[in-house]
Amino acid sequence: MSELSGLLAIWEREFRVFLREKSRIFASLLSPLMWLFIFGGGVGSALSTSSFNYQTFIYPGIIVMSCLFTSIFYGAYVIWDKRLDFLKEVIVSPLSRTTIFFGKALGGVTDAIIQASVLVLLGPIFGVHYGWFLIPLYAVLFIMITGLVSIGLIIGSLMESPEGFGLITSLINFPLFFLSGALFPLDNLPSWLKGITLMNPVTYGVDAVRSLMLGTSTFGLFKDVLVLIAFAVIIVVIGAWTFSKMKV
């Protein structure tokens, strides 16, 4: 087997698994959904910004959350093939461990990409119709998902239990999430604050994001790209290190 093809083998088994857990792809869907009506149409009725209402304010944000939550969550699996023993038959394979990292990584980015596409299809419902900036969009959210995805199977190849891996993720996801800017505008921030949001790449995601869509940037797509690209290399190569020792 070449390692092409034995990426796609592993890229094709994660798919699938990903097709056939409907309840995973119902819930991954339902938290964003429940985000953008029940949240943003709250806190929205009281608050919105100078240029759009708070619900098609946070729109980008909510489709990078439900990718962020959706990438690294994905690591999990890591476990599970650990404990079910598919990963040490994969590993015995003449496979690299670097082929396998990245065709857990592609399934994990393509999984996202789905489950962000359903939320992406909510735009005109939000005031945002579709256009030329779909295949931008799509290549920032492929650099973005990368670089998350990555983050996953770094804590999934770490760790041995599933209540372990939760506890961690749980205090990743939230602080990359909330201070992103997602949620509310960076300008007046305070600089403590302001400070941290400038060291999440998530935060330039969002900016990204919403860049594409609303036309409102605070960085600047060219500076969020590099960042994103910049972000991504340097966690796969950590990823791919790291599984290169993993124990299994």
The other form holds:
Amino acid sequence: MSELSGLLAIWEREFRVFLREKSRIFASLLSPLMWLFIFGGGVGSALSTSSFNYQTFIYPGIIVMSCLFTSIFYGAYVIWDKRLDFLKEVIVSPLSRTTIFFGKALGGVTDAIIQASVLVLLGPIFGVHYGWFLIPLYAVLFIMITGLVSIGLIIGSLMESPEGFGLITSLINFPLFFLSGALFPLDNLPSWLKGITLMNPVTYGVDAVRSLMLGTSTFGLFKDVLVLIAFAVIIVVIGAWTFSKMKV
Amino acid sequence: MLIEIKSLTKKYNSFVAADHINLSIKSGEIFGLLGPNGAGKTTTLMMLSTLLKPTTGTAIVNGFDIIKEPSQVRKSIGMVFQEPSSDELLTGYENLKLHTMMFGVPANLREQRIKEGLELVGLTAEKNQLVKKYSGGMRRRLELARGLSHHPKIIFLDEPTLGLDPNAREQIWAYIKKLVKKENVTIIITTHYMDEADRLCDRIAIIDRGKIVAIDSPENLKRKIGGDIIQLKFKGERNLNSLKKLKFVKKIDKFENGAALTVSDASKHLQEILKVIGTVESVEMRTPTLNDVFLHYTGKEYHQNGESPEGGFFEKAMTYRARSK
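Having seen the form predicted on its own, can you show the form predicted in complex with its partner chain?
After this comes the whole thing, all chains and molecules, with the earlier chain placed first.
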């Protein structure tokens, strides 16, 4: 019972801090909007994919990108907690490290879901009409973000400096994004490139979101969700384990 | 015994931060760990609060083994860290609420505990301000209130007045004393301020280079020196050996341009000492302070450095040189 209230406490703290850092919310929305309207508008005017306008095609991919960047970046806050010595205050509490990990992860999932929701609101611009699909959509986002936030937390728990964190995560973020099919269809890729994208968990997130929003899918929603669940479970287990080993 | 420290040791490669520390601390006392920076005080506290694993040895805190039952130990203690560890983007109240939730204070008692804590440290009026707007002293007081809010049996205070101005220090001391009177807690405090240890603590352990060199009440420690201190300043070399023949001179510590003598019945024997040593530049006679106690047990002058907890670069370089000599 006290573990549960501790988990809620950590989650609540992350949420309050998130709401108080307005510039952080604003800045992290700017990048997906630029991708959508500038990149999408520009490239879209030069080519057309089979049945969709290019902007519409990348729209689900950009939602996933926003989730990806926000989630991974969230791990940096672990480093700030170390720097501010706030982490010591959390670690010296009777809570288990697993609870601390889940509290933190839940905080990150909340942040990313809120930002994704802002982008989901743009749906009508791209011809997406809301309906029951929103429920499975949020379930898919939740599972995928849980895995991605955990990656961020793992890196954050292992590193000491925000600069190092930035360097490592940019090495992870961009391959995960570019090799996910967010910006191009996977069907006609050369086989080496397709092989790499198939190993990227984000690919299945993009495919699932695209399938729910636009009704087109490469792998089928069922397979997407299975892969995402497996991904999230594995990373969460690793994350909880690294937190238990984390030094302050 | 509320805390029983058994041969607690922490090694970092070849550097021994805490060297076979043995201590027993009774319930209800204010116990001080006194020593210069880098003596191993914080390391000891970190091990007692289960944040750091000992290399060898262990300790029993409130009946729980720090290695085998860390979670139970953490439930029994409240910790106020040397560095500020509250969240700046939360208000004072929110920091306290977060703490009570993490430390398992039942929901129906939380508001009461937070209110009590804020009142004790005089922050009720500022409770809804963000912590980043607090002064250093206010922040320390908030963290003091936070450390108490789950009603621990034992409170660890790591350098509670480090970096605070004299006014804020007096306030913190007053709060600590008030606290002991009001709640029945045991307090372990680390400090490198002699006056702080002298004013607050029932008993003191003097630590130097990871080892405990003396344990007793401040009064007894000073009494054990066995006399008053006569501090002499002079230029050039003097024959101090002739002083050793005088039986009321208990101890001679030689410095550059002077010496400190421990003398029984100093006022009576001052004349005689000056006769032996000749003309001096100045004479100072006083009852011993903890400073003299430290000198007595370690043979070193006490250097306190209030600027930074680790000591500045220069000081580190100097201690490094001193160590390698």
